[in-house]
Structure formats: structure tokens, C-alpha cells
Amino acid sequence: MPVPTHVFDPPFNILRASHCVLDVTDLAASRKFYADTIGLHVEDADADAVYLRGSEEHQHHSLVLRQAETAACNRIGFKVATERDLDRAVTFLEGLRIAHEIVTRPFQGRTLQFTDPFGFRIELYAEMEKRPHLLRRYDLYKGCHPQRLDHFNVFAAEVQDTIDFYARLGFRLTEYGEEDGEGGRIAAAWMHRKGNVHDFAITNGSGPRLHHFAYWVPTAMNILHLCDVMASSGYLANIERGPGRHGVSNAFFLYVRDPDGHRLEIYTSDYNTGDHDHAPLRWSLKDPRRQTLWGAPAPRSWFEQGSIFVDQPVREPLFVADVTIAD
């Protein structure tokens, strides 16, 4: 069957997803950006990277952007319970023959990093650097008033394969698109471990690349005063979609494009998924309020273009769909 059976005893325990790497080419426009009209908050910064987090989180950062030459996702970050889950994490890998190494990173600590089956560049870590609250620091507020990272979503050349690998980890199915009729396929599936729609989203597609990750904001008034920020600093032509309403999570969203390209996702109104006994919501390919449940159509790009994994081929994907899903 397609639908993977939910574990509730996995090898190691994600909790979430924290946090985001990317490689960028002109690390003061992308800090400009993302500080100055999306709204995170720089904790530190160097000639080489900018960490940055949303106003309710309380961990150092939630976003590293890095200086490089080509503009790529360099890590997608979890974070785990503790320590211990790591050494259970380096035994699960060493029992696949998964290469993998521990590192020490900035303000992260012991870290896990690793290359899974699909070629998605994963680190995981226990403990980070606290920093104070600022979820009341109403003056220190820009942007959309991002409050914390929510999920990643992800082209998979072999989407099946990767929702089997992250259902083995305890990544949990909340919703999933699959074709009609006998042996149908699934072609796009958001999983969770903290008790919302999705941590990670895997959709059918040449990858591995990342589609976009996410931030959450309160209300729907966040996403529409974003797009006046935008608008009148320069970067309306870096709205990719939106706003607008998905069937798939209700979510309220806004697509955005950073200066290399990358895509963030301005998110809220999602549901809770937190009872071990919640059955996900199957969708048809053909049904078009799973992508939109109101709003302009997607552009091609969204379907079409998403930023490449550091060192990792992008591979076709298994199948193709009857209709073309991502989000």
C-alpha cells in the first residue's frame, strides 16, 4: 500500500524542524531582505554567514545564510530530544552504511550531518544556544512578523521511497495527493512530528531541491501587509503567489522569491494533527482545491523550479503524475 503505516516507536525522536542553510551569492542583500522586509531577526553575523530567527522562537537561529559561489540549500536542520537520539541516530545510519560525520557548528553544538538515500543534506542536533524571547518586543517587529520556521517542502525523484525512508523515522502522513483508481501513486505527501499539518513535505518531481521552506505568522493580515512591504520596497516582482487559500492544510500563504531565487513560503492557519490516531485526508490529482482553494493559479515556476542541494545531481523523478503537485 502506498499509505505508510504511522511509528510511533522510531529508532530516534525528531521533534521539528529548526532550521533552514542556504547558500547565497551577495550575503548583504539576502541579510537585507530577510531582515529588513521579511522580519527575522539577525542574532549574529560575519563575513561569511547571518543567522537569523522568527520572534517566538527561542533557539539562536532558525536561518543560516551562507557566502558562496552558487546559490544552492547547503543543510535542512531537525532537531532532536536528546543527546542520546543522536547516538541512536549514528546507529540507524551506520546499520543503512548512510555516510555521515558529527561537526561542531556555530551556536549549535554537537551536530549530526548526513546525505540520506534521495540526496537531501540533513543535520540534526540536540541543544542550541538560547536566546531571549522577543515574541512581546512588539519594537523590534518589521515585515510580516515572522514567528517561527514551520516545515520544508521538498522534489523528490522517488517520492514513494522517501515518504517509506521518513515513516520509518516517525514522520507521520497528515495529507497526501494520490492518482485515482487501482494502484494509484502518490504523488505528494506532508508528514509531522510536532502536532501541525506538516514538518516535511515531499512532492513527485526532479530532486532532490528544495521547494521552499516556511514561516509561520499570526493571521492573514501578516501576509497582506507583507505584500505592501514588498510592494513599496522594491521587491514586488519577488511575489511568486499569492495570497491566496490551499485545500491541503487550509493554509493562508504567500510565495516569495529571495534575491538568489530561493523560495520562502509566509504561512498561517493550519490545524492540529496531534492525536495518535488521526487519519490523514486523501486528495485527487484531479481535485484543484488541494492546490488552490481560492486565488490565482501558480505560476510554472512553482511548479517547475526549486533551489539544488549542495554537491548532489538532480535525478528525474520515478513517474509522472497526471497532474502536476506541489506545496
Contents of the next structure:
4 protein chains.
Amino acid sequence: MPVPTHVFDPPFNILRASHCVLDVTDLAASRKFYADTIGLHVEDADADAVYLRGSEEHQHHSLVLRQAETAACNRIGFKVATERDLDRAVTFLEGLRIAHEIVTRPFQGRTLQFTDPFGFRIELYAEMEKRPHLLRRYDLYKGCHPQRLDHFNVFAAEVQDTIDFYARLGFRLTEYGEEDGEGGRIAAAWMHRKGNVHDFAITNGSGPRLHHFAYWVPTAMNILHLCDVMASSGYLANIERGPGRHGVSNAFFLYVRDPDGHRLEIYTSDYNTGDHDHAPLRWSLKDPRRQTLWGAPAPRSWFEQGSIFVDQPVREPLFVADVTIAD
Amino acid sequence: MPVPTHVFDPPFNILRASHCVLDVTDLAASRKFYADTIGLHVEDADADAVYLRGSEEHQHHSLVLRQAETAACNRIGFKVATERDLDRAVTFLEGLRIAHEIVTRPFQGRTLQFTDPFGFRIELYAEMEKRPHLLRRYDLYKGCHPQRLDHFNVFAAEVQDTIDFYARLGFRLTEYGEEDGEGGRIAAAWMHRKGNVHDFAITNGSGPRLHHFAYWVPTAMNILHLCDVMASSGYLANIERGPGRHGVSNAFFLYVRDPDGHRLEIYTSDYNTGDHDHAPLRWSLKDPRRQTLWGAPAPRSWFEQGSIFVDQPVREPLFVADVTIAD
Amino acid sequence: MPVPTHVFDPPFNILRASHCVLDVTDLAASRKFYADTIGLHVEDADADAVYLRGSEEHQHHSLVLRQAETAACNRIGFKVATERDLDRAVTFLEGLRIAHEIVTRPFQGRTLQFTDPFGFRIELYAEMEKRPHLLRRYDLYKGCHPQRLDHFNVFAAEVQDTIDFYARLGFRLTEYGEEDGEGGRIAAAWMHRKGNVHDFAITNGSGPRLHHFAYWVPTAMNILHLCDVMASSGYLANIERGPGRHGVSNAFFLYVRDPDGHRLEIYTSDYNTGDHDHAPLRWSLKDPRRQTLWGAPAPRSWFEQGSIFVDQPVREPLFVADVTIAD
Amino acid sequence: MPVPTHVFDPPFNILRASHCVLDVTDLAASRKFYADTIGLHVEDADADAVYLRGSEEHQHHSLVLRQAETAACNRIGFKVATERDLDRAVTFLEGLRIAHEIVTRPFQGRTLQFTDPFGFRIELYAEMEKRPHLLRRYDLYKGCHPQRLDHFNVFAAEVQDTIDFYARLGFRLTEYGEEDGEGGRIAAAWMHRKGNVHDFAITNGSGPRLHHFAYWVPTAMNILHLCDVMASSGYLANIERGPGRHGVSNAFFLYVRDPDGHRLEIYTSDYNTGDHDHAPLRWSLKDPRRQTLWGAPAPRSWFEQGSIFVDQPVREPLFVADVTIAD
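Same protein, different condition: the form predicted alone was shown, now please give the form predicted together with a further copy of the same chain.
Shown next: the complete complex, the earlier chain at its head.
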């Protein structure tokens, strides 16, 4: 299947994955999990929402928890370079007749919200309130020392079209999983804007759903300690997969589920991809090291479960990829 | 079932687990695995045997690989305090009418060899050739930086009797797994002489067989790197279990299989047990954190496979413990 | 100078270094330092004293902070094997006409207190209240994850006599610094009871004074994080030396000063010394790698400053060792 | 002094620091140091030069060692986005009447060489031979696991003009050291193209000279191990400064000198700076945590010594900054 060519001059300039807004059913329980166990910093909170960020982030929030009736991913946010890029984005969406609106969000500047043709709820902004980063405030470090939100990974029912849409927006392919043989279809794509392995990964599956959002931590030791802490503080069942090494992206990873089942990846050790001649890496779907370099299988839940997006019906994928069962 | 009382004045003074002698079917392949990948130091070698040690060890060898027709554990070795303790051991074995002999082993002083009543082939010695340790020879470090042999773990068909026999020799219980309820039987015992969690662990199962021998490494990072190296050098299938944290002993562990299937544990982070009033820790066989603090299950092979001892027929265990299946 | 021979059957059986009792001038400030920044667990506290321990320790306390007018080391404690060893210790002290008394200490059993001939205030006990250890309570870990008190290091004015006295009590030499040439004097000795490099180190200098007491932590990463935390929480000036690697003992170390200037070492990675034929390692005083394997010099304060013992006048050392100035 | 404004549309697009070409007086000794001890991968070598790279790098080389009579920095290289950017660079240099030439370099495409107005010898290229990266070839890892060349740091005699020149080329200020008070001068600037703290740092001092080039490694543990290895393999005197934490950039660092005295930094843990609204961080020259967060002073050599550039006379700096002496 066609690997998209990188678009160096996209219609507007998305800088990177920025923030995730989650609907949660017990705000206090979720806050406790993300602030005390994971170790994100609470920057603001009221009765309806909690705003958190990692220690490296200047921006006000990279995770928003919202009290809701039903657990869901409310939206995922990307930062664009300038206010002018927001205007260009409006023009782009109008050209495609994609419904959109400029909305007001606490602590953010002008924000453009839309749902993409595949059901993913997106918001774009150029400016967010800044706070002094806490990178050197080691006295405030907690949990696994999460430093910054890095990427989103979604299940898309129309995986190739979704990849093509985001390629058109300038997302660049770094790695992908593909069926073997002629006409082999792409079943997963890792795409970036900011110069590492990904800001957005798109996986074939029932969608639109959020598979996970990911925070970067400095070392594997932070991840091992998180396992120990979760096992000794009532979160044993929330450890879903890992720790281990992905072949894809070289990440040392841990997947955990929050109190509502939203999946969070804690990872470290991917690599830089900023060169203009960077070439994507292909993985055969038959290569088990793609999923886990060290061989341990992932549990079934990891392949099947994800967070719905608010108000977006989930569709079956257009095809079922020919993946080895051990995957 | 009866937890053995610690015998402070045993019939002779065993200091610690000392060395493991393995029969291997391809000496060159085994040497390559232990020296180049695991990182043990080759101290001597000839056409029939290779002698290896960890970086902290003053003793000439803690692992001996012997070319043989059939893969097996040839014997496990313990160091006693003095030559006089060897004499006392002879007297003790004579008292029990256990066959034994004083043998000559390369690089070792006077060595007492016997097979215990449960089929485990043991050798005792007080003196081995010394070599300057390599702890500060960081320029020679390789692999996962194995520092010292720490313990043996065996499958015993008569688990309670085996525990009682070694308790009589002064091995002290630190942790044990026991069936719940009245009359619950001990299914596994961790016993030490040197002051940490164990020199000898005895597990209920088809025996006599060696479940594994273990080397201590300084940090979990050494273990993660070993996983990466094995996955990228043709040893992916030799990674059997882990990395993870045991509840028992608090060890961060990895289990790997050598080219003949002998099982080696690489671990770090247990604790000190030298106090005279140290009390054993009981684990219910129903508690899954005993096996893996973080919840990931062990593969079936880990529960079922082990190395036979040379010339020792394997018997079914006297009982099958009531263990949860997820174990 | 004479290297003491190990006494395998000492007059009574000391198991290990056990606890340190410090007089501090601001109990709240000291508690904050040790509990919040270093990360020891507060087990009990009242208006006059705070009792703390490491995560691995079953014993009620390994550090006692006492509110006092003047900062000093009140006493250092060793654990003996049994009550009978306490009786033997009394007999031993009577034989040497060393004043002593059986005293009552909170949370401890019968306690024998004395001042040794060199001015070091010592207490011995066989039983202390036990508490479940916190090794697997990772949810309670703080600071640098201190796991257990390991050893004391003192300045002795009569260094050889002090070494000989403790050798007579069964402390075994593992490493020592000695002047070169015939008649070279021992200037420092590392001596153990529990089977690693030391429980008690004795250094030539104005004494009696406590140079430092030491807690063991699992990895160097814990020590680096402590540096970061201290630098960002107002304790920058309390970082005295390190992090670095000692040649002696192979320890990765950090020396910090508490609010009263008492010196605490945080370290990891020494080695086992339990063999009966373990031979002491000699260091020339001219070898700079003894102090710091990587070459960075220690500050003058580290060589000169220490905590007085309550009511014990400080004497000049009997000799000044011929040490290179860069030391 | 004026902090330069970021130029978003520079005359040509430099992607990042790419490679360093060093003249060395003993090619075999330098190769041994960089390949065996540091752990770079030798990609090609002949009698006159050795080409090395880090494990993450797709490009053929990031370090070139050239046999020469005199030790010097021959040139530093930056990668531009496209061949068209090379043409634009030619136009830019012509506009400033800066001498330049298109040269042929082994393994590189068309290469543009020039000496900037301050004496720094630079080369630019868009294409270099690619090799499969070795990131997942953990079996080939050695030394401290250097992953990629990250940045250069130079002494400039005309520091403000040099900063302004590179700002004009699109290098963006992330952190800087400045004298306090009105008219305080900038004494050091950290500037980037690729989205982390720096590709090029410019420090006030006798110049033009190369202060150091830097490789990124995954964790602090890799750096501590390098210290151990260097101390035990004859390179003790080559450890110049560290390990420690910089306030500037948050890097955990080690500075070592190669056999010719060229300075190499091994570091980890800086942060991302790709946002368009990223604001530079100012450090007072009086703040000691700027240099070393943990307080340990740097040796005099670190402030004074550097590598000359071939054929470039060294000039005294235009001013001597008002820096605290402990710096």
C-alpha cells in the first residue's frame, strides 16, 4: 500500500502533540492517580476539571481531566506555530467542508476545534498560558518523573485514509507495519511533526478510538519504580503491559490503565528523525520483535481495548490485517 | 507443615553457595554464551572444560562448563569455613551412612563429594585457588556485569524432607510458600547461610533437578541491557521470563536458558538476613505477587523444566501443591 | 605496622553496626532533613526525640535524633547475637576495668552502654522492637530510598590501638591505608562483622570524633537524584563531596552534612567479605585512586571536620600520616 | 546586551550540528580511545583517517579523525536541509564576501567549506552516505553507548558578534549567561536549530577555539560506567570534569580529554525547545548553579583550554566577563 510522501510545506504548521482532554467518571480518583502515582504536576483545578503537566513543559497543561457521566476521550490537542497557522487551518477545513469552530478554552488562546473525517476530535491552538517549567525543581518530582506529553496513538477504522489525511497535514512517516507480499496493506503508522518517532500513531482497528497517550520519562529506572509503586498501592490490576522494549521506535515502555480504563504509556529512549532525508522503517507484521523486542507477548486487552471519542460511533475496520497470532 | 527452627551450631560450617558444574554438549557454544553474552570472566580453559567467575569473586571459578554427551547438572558446590569443617562433614555423612569420597578437583583443595538422600550431587571444599578479584577492573566488564554466584534453586520430589535435611546443616529459612489452611504444606523454601535471602532454594516438583543457578548484578539497568543484547544477537528464544520483580526476595530478575537449556537467573536487589532473630516470611500460594510483584505471569516452561543431575533418576513429587493456576 | 589477625571466636558476638544516636540543636529541622529529603521512615517521635529507619530494616530504629543544646554524636550502637552475648560483653568489660552500665532505652531490650578506651561511646543490645519491614512498600519510598544503616567511620587519635581493640572484638580487617616503606603506619582501617566491607572504619585524626555514618541505597541513580533534590530545595551547601567512586570499598558515594553538620554518607556497590580466608586489601597512602577512583579531589572539610562525642575531649592524633597533599 | 531575536526564515536551512573533523597526532591512539573506550562505531578507516558514528546515526560519520602533525580542530560540520540550501548558502556567503569553496569529501555529497568572520572553519552539506543505524544492534554496543553527536561549544573572541552572526543564520537562543546590571554583556549563548538546547554554544574567551563537541548517551549510568572504565584503563588523567549536573541545559555531564587533549562532552537529559514561542532562559554570571547545579567547582583547565582551529590565529577576547571566581 502507498507509503505517503512527506509534505514539507503543509497547509498550516502543526508543531507537535500538545495535550489530551479526558472525560473521567470520578475526578478525585483520577486526580489521585495522575498526580500522586504517575507524578504529573497539578497546575490548576476546580470542581469540574483538573489541569496537569510534566516537569519539562512550559505550557499550562498537557492533560485535562473533566468530570463526566461517561468515560471517553474528549479531544486531543496539537499546537500550531502561530496564530496565522490557525487562520490557515480554518481555510483548509473550509476547503474540505469539515465543520469547525473557534472556541474558548481555559488557559488557552484562540482554539480551533473540529472532528476529522474519521471521527477524531481535534483541537488546535497557537498560544497557551506559560508557566515556568519545573525541570530543575527536583524537589517537586514525584512518581515516575513524567517530563512531557509525547504522542497519541489511535485506532482508525479507515487506516490508510487516516494516514493519508495526516500526511497531507505534514505528519511524516517514521515507521510502519505492513502485510508481507504484493498489495500488502499498512496496518499501523508512526508519524511525527516535532522530530522524534511520533506525535501521532494510527493503528488499524475498530475506531475512532484512542489507544493511548504517552508521557516521556528520563530513564527505565523511573518506569521500574512506577511498577513497584503501583503494585504496592492498589494499582496492580492497572499495570497492563510491560515493562519491555518495543522494536518499533526502540521505546522502553509500560502501559497502565487509569481508573476509567484510559490507557497511558510511560516510555523512554526513542530517537531523532528531524533530517529532511529521513527514511521510514518498515516492519513486517510477521516480525514479533516489532511489538516486543524481548519476546514477551502483549495481553489481548492491549490489542482490543481503547477509549471512545465523545459522541463518535465506533466502526469496524475496513480490513483485518494478517498478523501472527502471538502478536 | 513444620517450619524448621534455625540450627545455630550445625555439624559443620557451610559458608555459602560457591560454584556450579554443568555438563554441556557444545563447549564452544556454551563458553560463547557465558563469556561473551552474559559476561563472566574465563579464568582457565582446556579442551574439556571452561572455568568462569564473576567480577567480585576472589575464587578461581564459580561456574565450570564440562564437555559431555548429555546436558546435565554435574554437581553444585558449597564452600565450608575450614579444612576441619570438611573433616566434620565426613563424620556427619558417615553417621548417616551417606556414600561420599574425597576427590581431587582442578584449582580446588581437598574436595568432599556426595549425593544427598534426595539425589542432589554436592561437593564441599574449604580452599580454592585465589585470583585477584576484578571488581575494579571495569575495563574488563562485559555483558550484564555479573558479580558473583549467589544461589541454587532445585526441584525436590520430597520437598519437606529436603528442607529439613538442609536445615539440619544450618541453612536458615528466610521465606517460604505454603498452602493455606490447617495442615497446609510447604511448597517452596528459601534458605541461606551467607546472610542474604538464599544460598539454596528448594521447590516442590519432579526431582532431583536443578531449576536454576543465579548470578547477582549491580543494577536493573544491567539486566535490561542483557535483554537488548540477547534480542539482537540470536538469543531471543533464550529469554524465558522477565524482566520483573519477584515478591519473594524482592529480586529484580531475568531468567535465561543457555544453549543446552540450563536455566540461569540474573538478579539484583534482595536484602540482608544476618540477624540472629531474623524471622521467616510466609507467602500464601494463592498470592500472585509472590511470583511476580507486577502481575505478569510466568510461562509454563518455567514451572516445568529443569536440568537433571547426572545419573540421578527423576521422581514425581510426593504431592501436588494447591497453587492458583495463574501462577 | 601490624595488620591484626582475625579473631574467629571473639569474647562476644557482635552482629553488625545497628544505629546512631545524634544530638541535634533543632529537632524539627533535622527531622525534615532526614525524613523528607533523605527519605528515612519516621517510626516514632515525641518532643525530645525522633526515631527513623530504612526501608529494609525490621528493627525499630537505626537513627535517633535527640533535641540537645549542643550538636554531638551521643553514641553509636551495635547489635549482638543474643542476650548471652550481652552478659559476655559485661564480663569482658569488667576484665578490662572499663566502666559500663545496663541501661533502658526506648524500644530496645536490655542495653549495655560504655565508653571505649579511646573515647567512643558505644551501646550494645540483642533485642529491639521489630516492625514489619517496608522493603516492598514502594508506595512509601521517598528521597534517595535509604535501605539500611551500614557502617560508622570515626577519627581516632590512637589509630593502631583502636584498630587492635576492635580486632580483639572480632572486627575483621577488609581494606587499609598504610604508609609506604618499612615501619609504615596504618592510617585507616575498614573492619566488618556482617560480611561486607565494613561495619566500623577507623581513621587517623583528631579524635574521638564521628567522621560519618552511612546508609546503603540500591543504585547510583538514587544518589544522583538526591543531589538534584538537595540543589533545588535549599540544601546545596550541605552537599560536601561527590558523587563519585571510592577506590576503597568500590563504593559509589555521596557525603552530605545535616543541619548540624553531622556527616552522612549515602552509598552503594561494595562487596561481600564473608569467606573465612578473605584477605585484607592494602592501599598505599600515595595512591590517589584510594580516595576517589575518578580523580576528583575531596574538599578540605572532609578531611578535617567531624562530630564530637558527648563529653569526650578531642585529642590530637599520635602521628600525622605521610599522605600526598592532593588527598 | 542585545539578545538576538529568532529568525524564522533564515537565508538557508541548517538542520543541525552534524560532524566534527579533528586533526590528531597519533591516529591509532585516537581510534583506540574513541572506538574502544568511548564506544563509537568505526564505519571506515584508512591510513590517514578514521570515520566514526553513534548508534542512532544513519549518517556515515559524525566524527572524523585525521592523522596530522599538529593537533587541531580541522572543521565542524552542519547538515542543511537540501541541495538548494547549499546554493542559498553560497549566495549568502558571496553577499558577505566570505571566501568559500565547494569541495569533495569522502562519503559526503557536495560540500561547502568556509571560514566564518570569527575564524571558525565550517562545512555544510545536504547529503552524506547513509548506513543502517545501529540503535537496535545492542550486540555491538560498547563503552558509554554514545548515540549521536549533539553540539559544538566554541570560545569566541568576539562573542556578541559571533552570536549575532549565527542568529542571522537561524540559530535560536535557548539559554545565556549575562553580566548583571545595566549594560551587562552576554558571555555565553546556547543556540539550536534541531529543537533541543543547542547545536552550537558560543562562549567568551580566547578564540577561535573549540571548547568541546558532545555526544548524547541514554542515561547517567552510561556516564558513571565510563568513569570507572577510564579510571581502570589508563585514562584517569583524561577525566577532566564531572560527572555532575549543569544548571545550564539541565545536562548530566562528563568532560574527558582525548589523547591529543581535544575535549569531548558525554551528556544526557536536556530538553525540547521546538515551540515557536520558546523563550530564552537567562543566567546571572554570579549564579554558581549555572555551571554545576550540585556545587562542585570545575578545574581551571576547563575554563582555559581548548583546541585551535587549523591555520586560525587565536585572539584575546574583547572583554573579560565579570564572573565569580569560584566559577
